[in-house]
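Given next, in C-alpha coordinates, is a single chain: the form predicted alone.
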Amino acid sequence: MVRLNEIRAGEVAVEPPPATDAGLVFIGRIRTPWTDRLGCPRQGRADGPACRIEVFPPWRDALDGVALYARLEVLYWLDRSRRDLVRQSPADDGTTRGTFSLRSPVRPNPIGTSIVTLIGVGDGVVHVRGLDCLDGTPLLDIKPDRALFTPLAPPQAGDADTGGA
(Lines of atoms letter the chains of each structure in order from A and count residues from 1; the text may use other names and numbers.)
(Lines give C-alpha, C1' and ligand atoms only; values in the text may rest on other atoms or scores of the structure.)
Protein backbone atom coordinates (compact mmCIF):
# COMPACT_ATOMS: atom_id res chain seq x y z
CA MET A 1 0.00 0.00 0.00
CA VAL A 2 1.25 3.48 -0.86
CA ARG A 3 2.05 5.64 2.14
CA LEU A 4 2.84 9.30 2.13
CA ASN A 5 6.54 10.19 2.27
CA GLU A 6 7.70 6.92 3.76
CA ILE A 7 11.02 5.24 3.01
CA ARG A 8 10.47 1.51 2.53
CA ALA A 9 13.06 -1.16 3.24
CA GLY A 10 15.89 -0.96 0.70
CA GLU A 11 14.86 2.41 -0.75
CA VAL A 12 17.50 5.08 -1.19
CA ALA A 13 16.93 8.83 -0.94
CA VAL A 14 19.37 11.56 -1.93
CA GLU A 15 19.59 15.26 -1.15
CA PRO A 16 18.46 16.88 -4.38
CA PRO A 17 20.31 19.95 -5.61
CA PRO A 18 18.56 23.31 -5.33
CA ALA A 19 15.84 23.71 -7.93
CA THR A 20 16.56 25.90 -10.91
CA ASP A 21 13.82 27.39 -13.00
CA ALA A 22 13.27 25.42 -16.18
CA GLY A 23 10.82 28.04 -17.35
CA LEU A 24 7.75 25.81 -17.07
CA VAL A 25 4.36 27.48 -17.10
CA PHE A 26 1.25 25.79 -15.75
CA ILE A 27 -1.38 26.18 -18.46
CA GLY A 28 -4.32 24.83 -16.50
CA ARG A 29 -5.57 22.53 -13.73
CA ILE A 30 -6.79 18.96 -13.88
CA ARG A 31 -9.99 17.99 -12.09
CA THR A 32 -10.30 14.34 -11.04
CA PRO A 33 -12.26 12.47 -8.36
CA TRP A 34 -9.09 11.70 -6.35
CA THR A 35 -7.97 13.90 -3.47
CA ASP A 36 -5.22 11.73 -1.96
CA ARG A 37 -2.57 9.34 -3.26
CA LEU A 38 -3.98 6.38 -1.35
CA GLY A 39 -7.16 6.46 -3.45
CA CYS A 40 -5.63 7.52 -6.76
CA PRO A 41 -5.09 4.80 -9.39
CA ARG A 42 -1.50 3.92 -10.27
CA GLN A 43 -2.35 3.89 -13.99
CA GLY A 44 -5.21 5.61 -15.78
CA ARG A 45 -7.80 3.42 -17.51
CA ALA A 46 -9.49 4.16 -20.82
CA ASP A 47 -12.81 3.27 -19.13
CA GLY A 48 -12.00 5.23 -15.98
CA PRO A 49 -14.01 8.14 -14.58
CA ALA A 50 -14.60 11.24 -16.65
CA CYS A 51 -12.17 14.03 -15.73
CA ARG A 52 -11.86 17.70 -16.68
CA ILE A 53 -8.80 19.51 -17.91
CA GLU A 54 -9.39 23.22 -17.33
CA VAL A 55 -7.14 25.31 -19.58
CA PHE A 56 -6.36 28.85 -18.38
CA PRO A 57 -7.68 31.71 -20.58
CA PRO A 58 -4.43 32.73 -22.30
CA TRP A 59 -4.02 29.18 -23.65
CA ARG A 60 -7.56 28.32 -24.70
CA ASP A 61 -7.04 29.13 -28.41
CA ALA A 62 -4.41 26.37 -28.41
CA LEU A 63 -7.27 23.83 -28.06
CA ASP A 64 -8.36 24.48 -31.68
CA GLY A 65 -8.08 21.14 -33.52
CA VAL A 66 -7.77 18.97 -30.40
CA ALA A 67 -11.23 17.48 -31.09
CA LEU A 68 -9.81 15.83 -34.25
CA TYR A 69 -8.06 13.20 -32.10
CA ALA A 70 -9.62 10.29 -30.22
CA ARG A 71 -6.68 10.13 -27.81
CA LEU A 72 -4.44 12.79 -26.31
CA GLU A 73 -1.25 12.77 -24.32
CA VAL A 74 -1.56 14.91 -21.19
CA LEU A 75 1.55 16.05 -19.31
CA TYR A 76 1.23 17.32 -15.76
CA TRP A 77 3.28 18.33 -12.74
CA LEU A 78 2.95 15.91 -9.82
CA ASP A 79 3.19 18.76 -7.32
CA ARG A 80 2.56 16.63 -4.23
CA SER A 81 5.21 14.00 -4.96
CA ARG A 82 8.52 13.71 -3.20
CA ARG A 83 11.57 14.11 -5.43
CA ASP A 84 14.47 12.45 -3.62
CA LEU A 85 14.26 8.67 -4.14
CA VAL A 86 16.71 7.11 -6.59
CA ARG A 87 15.83 3.51 -5.66
CA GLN A 88 12.29 2.43 -4.84
CA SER A 89 10.59 -0.71 -3.55
CA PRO A 90 7.16 -0.70 -5.21
CA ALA A 91 6.19 -4.09 -3.76
CA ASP A 92 7.42 -3.03 -0.29
CA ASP A 93 9.39 -6.27 -0.01
CA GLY A 94 12.92 -4.82 0.18
CA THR A 95 13.56 -5.46 -3.52
CA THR A 96 14.37 -2.17 -5.21
CA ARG A 97 14.65 -0.77 -8.71
CA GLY A 98 15.94 2.52 -10.03
CA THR A 99 13.39 5.31 -10.21
CA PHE A 100 13.85 5.67 -13.99
CA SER A 101 12.69 2.06 -14.49
CA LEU A 102 9.35 2.79 -12.78
CA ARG A 103 6.26 4.87 -13.51
CA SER A 104 6.16 6.02 -9.90
CA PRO A 105 5.15 9.64 -9.23
CA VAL A 106 8.26 9.92 -7.03
CA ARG A 107 10.97 11.24 -9.36
CA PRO A 108 13.51 14.08 -9.55
CA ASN A 109 11.27 16.04 -11.94
CA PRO A 110 7.77 14.81 -11.17
CA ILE A 111 6.27 15.02 -14.65
CA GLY A 112 3.29 12.73 -15.16
CA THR A 113 1.96 11.64 -18.52
CA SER A 114 -1.21 9.82 -19.52
CA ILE A 115 -2.71 8.78 -22.81
CA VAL A 116 -6.38 9.71 -22.40
CA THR A 117 -9.56 9.13 -24.35
CA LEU A 118 -11.16 12.35 -25.49
CA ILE A 119 -14.82 12.79 -24.54
CA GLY A 120 -15.22 16.38 -25.72
CA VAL A 121 -13.88 19.93 -25.79
CA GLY A 122 -15.68 23.18 -25.02
CA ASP A 123 -15.29 26.53 -23.27
CA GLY A 124 -11.65 25.93 -22.37
CA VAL A 125 -12.34 22.51 -20.86
CA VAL A 126 -11.19 19.16 -22.22
CA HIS A 127 -13.25 16.19 -20.98
CA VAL A 128 -11.31 12.91 -20.91
CA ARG A 129 -11.02 9.44 -19.40
CA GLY A 130 -7.77 7.76 -18.42
CA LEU A 131 -6.07 10.11 -15.96
CA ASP A 132 -4.20 9.00 -12.84
CA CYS A 133 -3.52 12.21 -10.94
CA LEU A 134 -4.92 14.10 -7.98
CA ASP A 135 -7.60 16.76 -8.22
CA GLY A 136 -6.03 20.17 -8.82
CA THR A 137 -2.86 18.83 -10.46
CA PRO A 138 -1.14 21.53 -12.56
CA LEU A 139 -1.32 21.01 -16.33
CA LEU A 140 1.90 21.29 -18.37
CA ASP A 141 0.82 20.36 -21.91
CA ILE A 142 -1.66 18.56 -24.14
CA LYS A 143 -0.61 16.84 -27.38
CA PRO A 144 -2.26 14.47 -29.84
CA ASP A 145 -1.36 10.84 -29.14
CA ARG A 146 1.76 10.31 -31.29
CA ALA A 147 0.31 7.07 -32.65
CA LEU A 148 -2.56 9.05 -34.21
CA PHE A 149 -0.67 12.17 -35.31
CA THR A 150 0.79 12.78 -38.75
CA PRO A 151 2.95 15.92 -38.94
CA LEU A 152 1.29 18.77 -40.81
CA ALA A 153 4.55 20.58 -41.63
CA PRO A 154 6.49 19.65 -44.78
CA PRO A 155 8.94 16.74 -44.31
CA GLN A 156 12.50 17.52 -43.29
CA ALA A 157 15.71 15.54 -43.78
CA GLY A 158 15.72 13.63 -40.50
CA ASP A 159 12.12 12.40 -40.86
CA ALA A 160 13.16 9.42 -42.98
CA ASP A 161 16.23 8.40 -40.94
CA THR A 162 16.21 4.80 -39.74
CA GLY A 163 18.51 2.74 -37.57
CA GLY A 164 19.85 0.73 -40.55
CA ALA A 165 23.56 0.35 -41.17
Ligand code: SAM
Second form
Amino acid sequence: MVRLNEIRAGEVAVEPPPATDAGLVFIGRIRTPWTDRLGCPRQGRADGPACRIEVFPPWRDALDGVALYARLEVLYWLDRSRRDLVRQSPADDGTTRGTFSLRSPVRPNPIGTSIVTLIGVGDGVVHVRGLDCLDGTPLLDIKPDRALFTPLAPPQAGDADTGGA
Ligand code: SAM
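What does the same protein look like in the form predicted in complex with the ligand, given that the last one was the form predicted alone?
Below: every chain and molecule of the assembly, starting with the one above.
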Protein backbone atom coordinates (compact mmCIF):
# COMPACT_ATOMS: atom_id res chain seq x y z
CA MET A 1 0.00 0.00 0.00
CA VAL A 2 1.30 3.30 1.24
CA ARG A 3 5.01 3.40 0.83
CA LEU A 4 5.35 2.89 -2.89
CA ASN A 5 1.74 2.32 -3.94
CA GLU A 6 2.24 -1.44 -3.98
CA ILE A 7 -0.43 -3.92 -2.81
CA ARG A 8 0.67 -6.13 0.09
CA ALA A 9 -0.48 -9.54 1.24
CA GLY A 10 -4.03 -9.37 2.59
CA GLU A 11 -4.74 -5.88 1.32
CA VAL A 12 -8.02 -5.29 -0.46
CA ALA A 13 -8.60 -2.89 -3.33
CA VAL A 14 -11.97 -1.90 -4.74
CA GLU A 15 -13.08 -0.31 -7.98
CA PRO A 16 -13.92 3.25 -6.94
CA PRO A 17 -17.06 4.78 -8.40
CA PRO A 18 -16.62 7.70 -10.81
CA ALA A 19 -15.37 10.84 -9.09
CA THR A 20 -17.84 13.51 -8.05
CA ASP A 21 -16.73 17.04 -8.77
CA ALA A 22 -16.94 18.67 -5.36
CA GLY A 23 -15.50 21.88 -6.76
CA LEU A 24 -12.27 21.64 -4.79
CA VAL A 25 -9.60 24.12 -5.74
CA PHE A 26 -5.95 23.89 -4.84
CA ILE A 27 -5.19 27.19 -3.13
CA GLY A 28 -1.43 26.83 -2.93
CA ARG A 29 1.54 24.54 -2.89
CA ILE A 30 3.57 23.19 0.01
CA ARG A 31 7.35 23.29 -0.17
CA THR A 32 9.14 20.70 1.98
CA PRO A 33 12.56 19.03 1.93
CA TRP A 34 11.08 15.64 0.98
CA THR A 35 10.98 14.36 -2.58
CA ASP A 36 10.39 10.67 -1.91
CA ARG A 37 7.95 8.92 0.35
CA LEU A 38 10.45 6.75 2.13
CA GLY A 39 12.34 9.81 3.31
CA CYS A 40 9.21 11.67 4.42
CA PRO A 41 8.10 11.48 8.08
CA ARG A 42 4.90 9.56 8.73
CA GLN A 43 3.69 12.39 10.98
CA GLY A 44 5.07 15.89 11.23
CA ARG A 45 6.83 17.04 14.38
CA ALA A 46 6.93 20.45 16.01
CA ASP A 47 10.72 20.26 15.87
CA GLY A 48 10.76 19.22 12.21
CA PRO A 49 12.30 21.30 9.44
CA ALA A 50 10.92 24.68 8.42
CA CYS A 51 8.55 24.33 5.45
CA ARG A 52 6.87 26.90 3.20
CA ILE A 53 3.19 27.01 2.43
CA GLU A 54 2.88 29.11 -0.73
CA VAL A 55 -0.62 30.52 -1.11
CA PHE A 56 -1.66 31.41 -4.68
CA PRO A 57 -2.39 35.11 -5.37
CA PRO A 58 -6.21 35.10 -5.35
CA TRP A 59 -6.23 33.78 -1.79
CA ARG A 60 -3.48 35.80 -0.15
CA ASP A 61 -5.77 38.30 1.54
CA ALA A 62 -7.25 35.31 3.37
CA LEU A 63 -4.02 35.08 5.36
CA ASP A 64 -4.92 38.21 7.34
CA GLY A 65 -5.12 37.20 11.02
CA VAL A 66 -3.29 33.90 10.62
CA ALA A 67 -0.30 35.29 12.50
CA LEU A 68 -2.45 35.55 15.63
CA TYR A 69 -2.24 31.78 16.09
CA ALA A 70 0.82 29.91 17.27
CA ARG A 71 -0.50 26.70 15.76
CA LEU A 72 -2.46 26.10 12.58
CA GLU A 73 -4.24 23.15 11.06
CA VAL A 74 -3.18 22.55 7.46
CA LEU A 75 -5.15 20.39 5.04
CA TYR A 76 -3.51 19.09 1.90
CA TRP A 77 -4.11 16.74 -0.99
CA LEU A 78 -1.87 13.69 -1.00
CA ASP A 79 -1.77 13.73 -4.76
CA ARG A 80 0.55 10.78 -5.31
CA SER A 81 -1.56 8.27 -3.34
CA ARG A 82 -3.55 5.41 -4.68
CA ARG A 83 -7.17 5.70 -3.57
CA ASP A 84 -8.67 2.25 -3.88
CA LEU A 85 -7.67 0.28 -0.76
CA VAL A 86 -10.29 -0.53 1.87
CA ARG A 87 -8.00 -2.83 3.91
CA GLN A 88 -4.32 -2.07 4.40
CA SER A 89 -1.35 -3.83 5.97
CA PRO A 90 0.86 -1.11 7.47
CA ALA A 91 3.29 -3.66 8.90
CA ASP A 92 3.33 -5.69 5.68
CA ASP A 93 2.87 -8.86 7.76
CA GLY A 94 -0.39 -10.16 6.32
CA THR A 95 -2.56 -8.55 9.02
CA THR A 96 -4.83 -5.78 7.82
CA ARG A 97 -7.04 -3.01 9.12
CA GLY A 98 -9.70 -0.89 7.53
CA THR A 99 -8.55 2.30 5.88
CA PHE A 100 -10.71 4.46 8.14
CA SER A 101 -8.89 3.15 11.21
CA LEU A 102 -5.55 4.38 9.83
CA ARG A 103 -3.91 7.72 9.01
CA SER A 104 -2.42 6.26 5.86
CA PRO A 105 -2.23 8.59 2.84
CA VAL A 106 -4.05 5.88 0.87
CA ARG A 107 -7.74 6.69 1.20
CA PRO A 108 -10.66 7.37 -1.14
CA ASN A 109 -10.16 11.12 -0.73
CA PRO A 110 -6.47 11.50 0.11
CA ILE A 111 -6.70 14.47 2.46
CA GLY A 112 -3.81 14.92 4.89
CA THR A 113 -3.96 17.14 7.95
CA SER A 114 -1.25 18.39 10.28
CA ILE A 115 -1.13 20.69 13.26
CA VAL A 116 1.84 22.92 12.54
CA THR A 117 3.80 25.50 14.51
CA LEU A 118 3.80 28.94 12.97
CA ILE A 119 7.17 30.54 12.27
CA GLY A 120 5.89 33.55 10.35
CA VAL A 121 3.70 34.87 7.53
CA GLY A 122 4.65 37.21 4.71
CA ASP A 123 4.33 37.78 0.95
CA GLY A 124 1.76 35.02 0.55
CA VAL A 125 3.91 32.44 2.30
CA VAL A 126 3.27 30.77 5.67
CA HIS A 127 6.43 29.40 7.26
CA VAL A 128 5.78 26.46 9.58
CA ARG A 129 7.20 23.36 11.22
CA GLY A 130 5.32 20.10 11.61
CA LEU A 131 4.53 18.94 8.09
CA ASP A 132 4.91 15.46 6.64
CA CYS A 133 4.16 15.86 2.94
CA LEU A 134 6.18 15.68 -0.24
CA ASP A 135 7.50 18.80 -1.90
CA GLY A 136 4.86 20.28 -4.20
CA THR A 137 1.86 18.81 -2.36
CA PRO A 138 -1.29 20.82 -3.20
CA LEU A 139 -2.77 22.94 -0.41
CA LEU A 140 -6.48 22.66 0.43
CA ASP A 141 -6.96 24.87 3.48
CA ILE A 142 -5.42 26.56 6.51
CA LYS A 143 -7.30 27.08 9.79
CA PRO A 144 -6.37 28.05 13.33
CA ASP A 145 -5.75 25.06 15.60
CA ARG A 146 -9.18 24.48 17.13
CA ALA A 147 -7.65 24.32 20.61
CA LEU A 148 -6.55 27.96 20.22
CA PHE A 149 -9.61 29.27 18.43
CA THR A 150 -12.52 31.09 20.05
CA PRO A 151 -15.40 31.87 17.67
CA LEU A 152 -15.65 35.56 16.82
CA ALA A 153 -19.34 35.25 15.95
CA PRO A 154 -21.86 35.76 18.78
CA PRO A 155 -22.99 32.60 20.58
CA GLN A 156 -25.95 30.70 19.13
CA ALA A 157 -28.31 28.26 20.82
CA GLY A 158 -26.73 25.19 19.30
CA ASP A 159 -23.33 25.94 20.80
CA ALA A 160 -24.42 24.53 24.15
CA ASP A 161 -26.55 21.72 22.78
CA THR A 162 -25.37 18.41 24.20
CA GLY A 163 -28.18 16.43 22.58
CA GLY A 164 -29.32 15.15 25.98
CA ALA A 165 -33.01 14.50 26.67
N1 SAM B 1 -0.35 14.00 8.84
C2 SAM B 1 -1.23 13.58 7.78
C3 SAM B 1 -2.46 12.93 8.37
O4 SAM B 1 -2.37 12.31 9.43
O5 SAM B 1 -3.54 13.06 7.78
C6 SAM B 1 -0.57 12.69 6.74
C7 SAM B 1 -0.03 11.40 7.32
S8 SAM B 1 0.55 10.32 6.04
C9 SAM B 1 0.89 8.88 7.03
C10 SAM B 1 2.17 10.94 5.69
C11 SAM B 1 2.83 10.09 4.62
O12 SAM B 1 2.15 10.32 3.39
C13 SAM B 1 4.27 10.43 4.34
O14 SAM B 1 5.15 9.73 5.18
C15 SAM B 1 4.43 9.99 2.89
O16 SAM B 1 4.73 8.61 2.85
C17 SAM B 1 3.03 10.17 2.31
N18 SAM B 1 2.90 11.37 1.48
C19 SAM B 1 3.31 12.62 1.78
N20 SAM B 1 3.00 13.48 0.80
C21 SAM B 1 2.36 12.77 -0.15
C22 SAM B 1 1.77 13.09 -1.40
N23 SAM B 1 1.77 14.34 -1.88
N24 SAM B 1 1.19 12.09 -2.10
C25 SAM B 1 1.17 10.82 -1.62
N26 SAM B 1 1.71 10.45 -0.45
C27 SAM B 1 2.30 11.41 0.29
